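Encoded as structure tokens, the following chain is the form predicted on its own, with no partner shown.
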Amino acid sequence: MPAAPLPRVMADGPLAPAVLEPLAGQVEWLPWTNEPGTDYADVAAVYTYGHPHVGGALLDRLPKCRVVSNYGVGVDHIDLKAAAARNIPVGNTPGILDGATADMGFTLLLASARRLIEGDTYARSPQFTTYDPGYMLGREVHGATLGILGMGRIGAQVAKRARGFDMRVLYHNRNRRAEVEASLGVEYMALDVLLAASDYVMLCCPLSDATRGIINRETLAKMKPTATLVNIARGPVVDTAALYEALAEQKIAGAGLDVTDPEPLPRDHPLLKLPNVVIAPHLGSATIETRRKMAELSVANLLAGLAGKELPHRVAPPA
């Protein structure tokens, strides 16, 4: 009796050996495909490794989905109301990348605030030849404000490495946190009132309608000429004209982007000629134990939804 097919399985890439090894010879990889007409009626499910979209037109394409796995925490390119709306699950990686994102937070922060980049380069040139004390004088981190926008568990993680700094701590969410309040000492602002008074503003809160553009001309100008902004969020939270707008005038000290909008930015971009600013390839979550985690869960929320069970993490439908 020959063997029943492999479930087959839409998926963008390459991927990970980490996703790749615990499913070989259980689906069928099929590379991912927007193009109208090319035959996947009979995908079992959707695994989104590097976030590409997911909307209704492709799951109208897919009529055996039965599971969407996304690798990683961040969902704003699955539409979870199409989804819902055909019984589809989602699931994602939640919960194990918080402590990584926070580092690297922090990472842009200090390397904004010192300089590091700059630093750098100038140390490899042959221009430094002789150590200058007055030269390249960046801020200190110690004893500044850090305001947050988005306490949710990256944003509470960040305001605990923030304590070893005997930072002030700031922070703006949808819903006040009480509970956070009382355990790392953290004070609830309003965001125009945290803009202005925060050294540094890092942004940690998911894309939403809310949030889309939320860094903009009016909310920049409420900022600190002194200050610098940290994007460990998503791309689309800052408005990137007025953001390059906002370095180049000074409007602003710097800052450090783990995040883009568009990602990554075209070659030629102004941004990516300005000193004043930090930019990393979205490595928010990249360190070898979380990305091992990351796989994990999302080969485990696959597997789930493949056999009809409950994912062992699956994203709430929108209400």
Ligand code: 8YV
Second form
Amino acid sequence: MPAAPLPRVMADGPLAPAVLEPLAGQVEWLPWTNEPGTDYADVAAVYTYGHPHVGGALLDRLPKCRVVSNYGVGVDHIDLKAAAARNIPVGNTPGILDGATADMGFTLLLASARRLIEGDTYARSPQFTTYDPGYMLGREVHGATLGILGMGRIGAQVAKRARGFDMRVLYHNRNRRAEVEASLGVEYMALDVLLAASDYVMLCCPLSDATRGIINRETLAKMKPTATLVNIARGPVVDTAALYEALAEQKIAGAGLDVTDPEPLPRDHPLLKLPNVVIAPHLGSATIETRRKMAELSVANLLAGLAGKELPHRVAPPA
Ligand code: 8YV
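Requested next: the structure of the form predicted together with the ligand (the form predicted on its own having been shown above).
Following is the full complex, with the preceding chain placed first.
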């Protein structure tokens, strides 16, 4: 008897071995396409690795799709309403990348405050021939005030680290988080108050209609001229043109960016030329351990969906 065909899974790649290996011989991978003409009528699942857009038009071309599994927690690139309307469960990987992402937030904060990248470049250059105690003075992190926008799991991990640096921690969130206030001593503030009071502002919120462009010309103007903005959320939470202007004109002191809008920025984007920007290529969860856990959970979500079972981590459909 001929073997039953493997379920066909459409994915953007190239996929990591940690995703491919546990699924070897269990699925047939199909390359990502948005082409209406492509015959993907029998695709059983969609696996999103690097944030390709999944909307109603795509799902309509995949009438047999039983699950969308996302490698990562943020699902702003997936139209959850469109998936729910077609009874397609969406899986993601929450709860396992908070520590790594918060570590990255602090890496950017420290690197920006202490001018690490400028220092590294200088220390390697032919110009570094004599030590001068007057150069590259940064700003203190310990004892400073950190404002966190978005007090979810990642925000709470950032707050926990900030305590170790004796920082005062302010936060703004859709809802007050009484348990986090009690356990981590963070103070809830209106956004304007938080921006005006913080030496460091860290963005840890999901991208949604409410947060898109929340950091713009107007809100940047509320920040201290000595303050640093750190974005470990999503690029479009910040208006890129307004951020460039604020940094170029030194209306704020610096920025540490793990995410940008667009991502990546065009190679000749002026933001990339500013010395007061530290930028990483979306490395928030990029540790060996965390990325392995993300692979395991997203594979488990995929297999459960293919088997018609409840996903280990299903994204709640939008209210
Ligand atoms: C991943 C992320 O790098 O989980 C998220 O939302 O942005 C990152 O952890 C990403 O999802 C992998 O594409």
